[in-house]
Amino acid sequence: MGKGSGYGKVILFGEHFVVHGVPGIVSAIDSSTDAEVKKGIKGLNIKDERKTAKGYSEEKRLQQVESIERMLKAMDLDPKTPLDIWIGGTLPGFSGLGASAASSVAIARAISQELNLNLSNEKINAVAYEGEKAYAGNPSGIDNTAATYGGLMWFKKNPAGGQDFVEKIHVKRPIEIVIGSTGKVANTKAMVEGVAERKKANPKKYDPLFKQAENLAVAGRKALESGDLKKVGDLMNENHRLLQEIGVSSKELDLLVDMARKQGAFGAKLTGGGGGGCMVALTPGKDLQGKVASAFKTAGFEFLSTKIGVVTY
């Protein structure tokens, strides 16, 4: 039996933008996504057993068969190959947490033990990454590569799809960070294709604002790297104010997005696609993590209180 193991993820900066170019912040969270897999006697055989948003399996499955044919492919197998796979682990699957990528990296590196591939992380990644088109149809490679290694990190497309820019950001200690979740399965393609087809149509209103989501994440960066919390906090509400207006927010992520920061959060924004899935708010600190966490739990919200800047491959 193979077994592997993927990061879920938080966007700090630059969700949507990093599609078109535009350097975003990424880290891993102390939560991850574990995948067996068995030599199978017939077609694809997958028990999902992952905590879930309402509806995420189910409406997630084509996706999911897709995904894992498209990364068969990727290793030079047949995407008709018989496998029985589980899927659990203590990421929760709700959209925004990079939760596809990290069963992708998961499957990729059960499926490389059980079939003696010996794949290299950098491989992996790769084949990850064409497992994630089926979900995002033009990924990014930031949820891939934040599940694959860890870490908190820069990362920057390469717009010609050649190597991508990564490089990992040190801060002096684990932060606290609350992940609260809508209860929506956000369609990420659909929000993906919804942003570059209004950017083509309107580059006029869309141009500035991709410069200013760069100008926010060069900054975030020194901030995190400073310890200068109080500035990330605040540099990541306008990052979700940018986010508003190319049109990936939405109500309940706006309601989250206030009752956090009404709660003291540092700062708080969307993570991930949009349109649903989650926010997630930063609050250093047990106390401050706490106080976010239960008036979510009393408005109704699941959420997940974890850290960033800690996990590491």
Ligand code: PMV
The other form holds:
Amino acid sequence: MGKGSGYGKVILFGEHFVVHGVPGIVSAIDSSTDAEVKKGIKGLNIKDERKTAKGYSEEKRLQQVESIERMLKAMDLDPKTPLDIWIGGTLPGFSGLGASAASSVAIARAISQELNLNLSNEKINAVAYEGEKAYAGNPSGIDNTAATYGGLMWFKKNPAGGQDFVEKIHVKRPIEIVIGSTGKVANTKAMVEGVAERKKANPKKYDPLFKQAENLAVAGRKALESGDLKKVGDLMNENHRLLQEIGVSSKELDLLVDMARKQGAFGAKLTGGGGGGCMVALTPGKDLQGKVASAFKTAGFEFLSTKIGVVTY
Ligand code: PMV
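Right, and the form predicted together with the named molecule of this protein, after the form predicted alone?
First the chain shown before, then all remaining chains and molecules of the complex.
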């Protein structure tokens, strides 16, 4: 049997904008998806035991099968190779946490081990990127990169399609965050396509927003590296406003963001594809983290208390 894992992630700056070549900042979180793969007899047999938002697995089922077939092809294998696949782990199947990319990386690693392919991390990342296309249409590659390597990183897509520009970001100490889930499953592919259409139809509005997103990522990196967490939070708030303007936030996301800010979070924004899914609040220190988490709990929302900037490789 082959085994593999992939990290979940939160995007601190630049989701959606990264798809169009703007730099973004992403951090792996200490929850991962695990996969086990065994050669099968007929077709793909998938047992998905992840904890998920209601309807997540059903909504993603077809994309999941397409994703695995794409990955087999990218490994120069027959896309119809019979496999028994188990998926589980600590990363919940909430939209926005890179769960699809984490599962792609985990499955690619498990297939590589089961079939003795000995794939390098670079190859696993490239294979998972192919798998991500089934879920995101035209993904930036930020999710699979975080899922493969872990850590806190600066990411800029290579528009020519070659190696992306990735750099490790160092912070003085890991920083507490709370991730709040709206409980709503989102379709990343539809959200990414919607932004691309609106951008094309209205460059006068969108081009300056994309420029602002780039400035935010640059300033966000500086603030993270210098340990100015108040500033990081302010910039995250700004980033949420830009995401609202490009039409990817939702009523529930705005509600969770407001709730976190009222409890004293340094900053809060939606994270990932939006339109449902998750938001992230910057809550340095255990006390503040606990305060925001209990507000979410009281209001009946699921959440994950974790840290960014934990060195994982
Ligand atoms: O919702 P998620 O976890 O799949 O994150 C999507 C992030 C986007 O920037 C919207 C798409 C991408 O490929 O970068």
